[in-house]
Structure formats: C-alpha cells, structure tokens
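Okay, so here's just one chain, in structure tokens, the form predicted on its own.
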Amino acid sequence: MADSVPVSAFVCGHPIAHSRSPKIHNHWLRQYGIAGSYVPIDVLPHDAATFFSTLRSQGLAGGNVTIPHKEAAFAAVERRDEAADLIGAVNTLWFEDDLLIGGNTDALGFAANLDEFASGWTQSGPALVLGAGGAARAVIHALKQRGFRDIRIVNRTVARAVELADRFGMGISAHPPAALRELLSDAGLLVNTTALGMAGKGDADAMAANPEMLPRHAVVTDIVYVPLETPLLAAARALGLKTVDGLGMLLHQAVPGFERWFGVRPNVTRELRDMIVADMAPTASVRSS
C-alpha cells in the first residue's frame, strides 16, 4: 500500500448505524499505524446499484456489504470468487486491475470461529443447521469445504430447505421442524442460522432445537452475537456441550477485506474480542457486519 495515499473504505447498508464494522476496521488502523479510513454509508435499497457503480469517483477502494444489498452487490460486480458465486450474495468489494470484484468472506468467518473455539470440530460427526437464509448458504458452503459428508437443513419451509440441498449437492438434505428429535440424535455439529434467540425475538418457536437430544461431544454455535449468549447456547452449556457464540465469526469475516484494502493481514485478538463486546448494547439485534 503506497503510504503517500491514505486509502478509504466503508459498510455500507440500510439501516447501518447498528454496524460493528467501523469499530473493527479502525482498531486495526490504529494497531498497525495505517493512515486510513474506514466509514459506515447508509444507502437506501433503490440507490445501491449507483452506488455500487460510483465507487471509484468516490474515491473508495472497496468495503463491505450489508443487509439488505448483499444480492445487488452480487449482480453489480464485474467479477466474484467462488464463494460470493456459491453462496449467491457479495458481502466485500475491492479493485483488481480497474475491475469490481465481489467475494464473500461470511463461510470462511464461520469456520475461523470454530478453529478458535471448538478445535476438532470439523471431526464432530454429521452437522444439523437451523434455517435456510443466506446465512445458511455461507454455513453450508464453509461445511462443505471442511469436508462435512452429511449436511441436514432443517427450516419450516421446507421447500427452501430442498432448495438450498439441491444447490449445494450431494451430502445435503431437507427436512421439517417435526423431524428434529430424529435428527438430533447423532448430531455432532448444531448450527442456529435464524433469528432465534436474537435479543429482542422470542425463542418460543416450532424450530426450537433441544439440545437434550444432542450426542455429549456435539459442538453447538449460533451465529446470532446479541445476546452473546442465545437462549440455545445457554442450555448447550448446561449440559456441559461445547458451545460457541456467532461474534468471531463477525471479527473473522472482516480479516481478508481490511487486508485487500490496506495490505496488512490483521489479527483477531482478545483485546479486540473484549472491545467489540463492551461495545454491545444488551437489546440491539444484528447478526452480521
């Protein structure tokens, strides 16, 4: 990175004040000494395909992608890497060679939370993952790259669920809500990829999963972060299962943009871990950047 040009780069996102993402980014400006900017941009849904195409007068190297623009971010790009085109949404945004590049880095955020906190994961035994939004499709991707062979979406829709198995292929199958004691029962990995136990939802609901029915050495995680600790995580943990909470996936999905940007590849630390949580108000909601 040319030290004569402070470089910028943003989230943006509709609405975005909620964003941790800012925090994130200039802690590690900070750390590393960069003579850089990283901002939040509210953009509103029917302006983001010129938002998008503006990037460079404005003067940005790329940045992140947020609800609810990650699909036009995905068809406003000249060119994506294999998870952003797997996954099906664009989530960081960066320049090679006056081309925009999209990628998606929320799969490989997922599986560096659970490298951190649940060593031996990937060696758990078949993963049963709750929903099937587009965070289950980066779930999915990141447990099919680790090697999972029998991959289970639960969702009340079920057609979704088919959906989502058929676009990730062999190993993967839909099923309902009413088949999650069965299902439960030889788990070793239990992924919450909905709005459950998310401050602010109720956690009284058909997809409820009761970790009672869980194998002892099952891994359970969720990738919502407030309340840090879910109602699922909670009673995980009661039973004595190894649990793990959706905020290092948050800090681990922003390392390859700020890296892009700034060309330094930074490290999630505790320092930033404990930063982020303090930050946290106990009834905001969000899952992601």
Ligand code: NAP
The other form holds:
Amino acid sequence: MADSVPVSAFVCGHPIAHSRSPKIHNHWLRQYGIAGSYVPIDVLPHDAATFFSTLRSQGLAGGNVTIPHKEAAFAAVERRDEAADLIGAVNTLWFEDDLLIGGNTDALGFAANLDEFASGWTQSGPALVLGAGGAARAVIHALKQRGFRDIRIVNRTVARAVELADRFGMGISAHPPAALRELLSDAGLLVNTTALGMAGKGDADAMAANPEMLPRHAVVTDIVYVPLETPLLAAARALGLKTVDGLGMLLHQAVPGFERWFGVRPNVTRELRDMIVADMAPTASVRSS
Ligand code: NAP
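Could you give the coordinates for the form predicted in complex with the named molecule, as opposed to the form predicted on its own above?
Below, the chain from earlier opens the complete complex, with every other chain and molecule after it.
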C-alpha cells in the first residue's frame, strides 16, 4: 500500500453536511498512517444513478451511501452481498474484479454494538422493533441472524410492518401501536428504529412504548443517536433497565468499508467514540449504561 496511489473513498447523501462518517474514517486514516482520503459528497436524488456509474472515472475506490440513496445504490450495483439483498438497500460500495459491489453493514453494526454494550442480549427473549422503515429492515435481519425466533414489529403505518413481516418470514409478526402494552409485557429486547426521539422530533414515549411495561431484565436500545440519550433510553435507564445508545451501530457499520478500501480492519475504540460524542455536543450526553 505504501508506494501505491492514495485511495479515495466517500460518503454520499443529500444532505450530507451532518454526516459523521468523514470524522470516523479520517480518524482511522490518521491512526493507521494511511495516505488516503475520505470525503463527503452531496448528491442530488436525480444525479444518484449517474454518480454511481462514474465512480471509477472519478478515481473513487468506493464509499458509503446514506439517506436518500441506499435504494438507488441497490439498483446501481453490479453485484450485492447477502445482507444487501435481504435488506433491500446498499450502504457500502467497493470494486471487485472491476465490478461495482454493494453491501449492507447496518445489521452487522447493530449487532456489534449490542455485543459490546449488552453481552447476553441474544438470550433476552422476544424482540420488539418500533418502526418499519429502512433501518428496521437491517435490525430485523440482524435479529434473525442472531437467533431471535419471536420478532414483533410495531409501526404507525401497520401495512409497512406487515410488508416487513412477509419479507422476513417465520417468527416475525406485525402489530399496530395499540398492541404495545401487551407486546411489551414479555419482551426481552426493545429496539426503537423510528425517527421519534431524534433531536427536535417527538417525545419520551415512541408510539407510547413505555419501558415501565417491560420485564426487569429487558434491554432497551435506540438506533437514533442524536441525542445520544433519547427520551426512550432516559426513561428505561431511570427504571434501571439496561440501555444501549445508537452511536456504536454507526461506528461498527463503518468497519467493513474501511477495511475494503484501505486494507486495514480498524478498531472501534473508546477514543473514537469520545471524539464523535464531543463533535455532537451540545446535543449529546454520554450514556451506555
Ligand atoms: P425511514 O425509512 O424513513 O423510516 C422511519 C420510521 O419511523 C417509519 O417506521 C415511520 O413510520 C416512523 N416514524 C416517523 N415519524 C413518526 C412519527 N411521528 N410517529 C410514529 N412513527 C414515525 O427511516 P430509517 O432509514 O428507517 O431511519 C430511522 C432512524 O434510524 C433515523 O433517525 C436514522 O438516522 C436512524 N439510523 C441510525 C443508524 C445508526 O447507525 N445508528 C443507521 C440507520 C438509521 P411510518 O411507516 O408510519 O411512516
């Protein structure tokens, strides 16, 4: 690697200024002494297909894809990994034998975050997933892969939950918010994937998912990470439940891409996490209980 042309990678989305990915990857480039670059690129929705088809000629080795281009990237690639196919979205791009490949690392990031902060989480019991959007698909894929046999999806628009239950098959059920009280009573894992809880959006109880109704051993996680401690996590922590914030998912999903483009498998460290948390201030407050 030392005597070759520096590798360039990117994160594309619209808007893209808010993305923390450049901070994560540039931290690793510095840490491992790699003379590469990782840049944010704002791509308008109607330019996405052209952007993906010209990566090679732009001298880019690959990159990350964020909202709203994950589905466009899915359509643009020449081959996909299994996770991308199952999730229906691509968040990581790279070249192999001159072919543009699309992968999805969100499921891996979700599971790695819980592995780090809530050991034993796979044995906690039925999982309840709030939301049925793109991120929920990655979460459900991860839950299935990690052996969950009872996954309950609750979504404001029930039809979207039904669609996901059909997509992922056995052991997955779809429910309206009105069923929450009953569904929470024996759930071992509560995952919020809705935008509720994001800074400035919504209040303490995402679709009235009151963590008070959960068993005492339950783990509560929120994939929203701005603020770091969402109202749902704060309520669960106040009850003494195990909570895990969503920042680790973002950090861990970045690992496979960095390894593909720059040839080193990076570590998710406390130092990296602290750096991103500091960058998020003043909205952030550190919490992974
Ligand atoms: P999405 O596809 O737009 O889905 C949004 C979900 O939130 C849908 O289920 C939607 O319900 C629900 N929702 C939105 N507003 C609501 C409201 N007022 N009341 C009830 N439900 C509401 O978005 P996504 O891609 O899944 O992303 C969801 C969140 O996850 C975002 O905040 C994103 O930043 C975060 N995320 C984090 C990571 C990470 O690495 N930590 C990775 C990916 C995503 P309906 O179907 O009824 O509209």
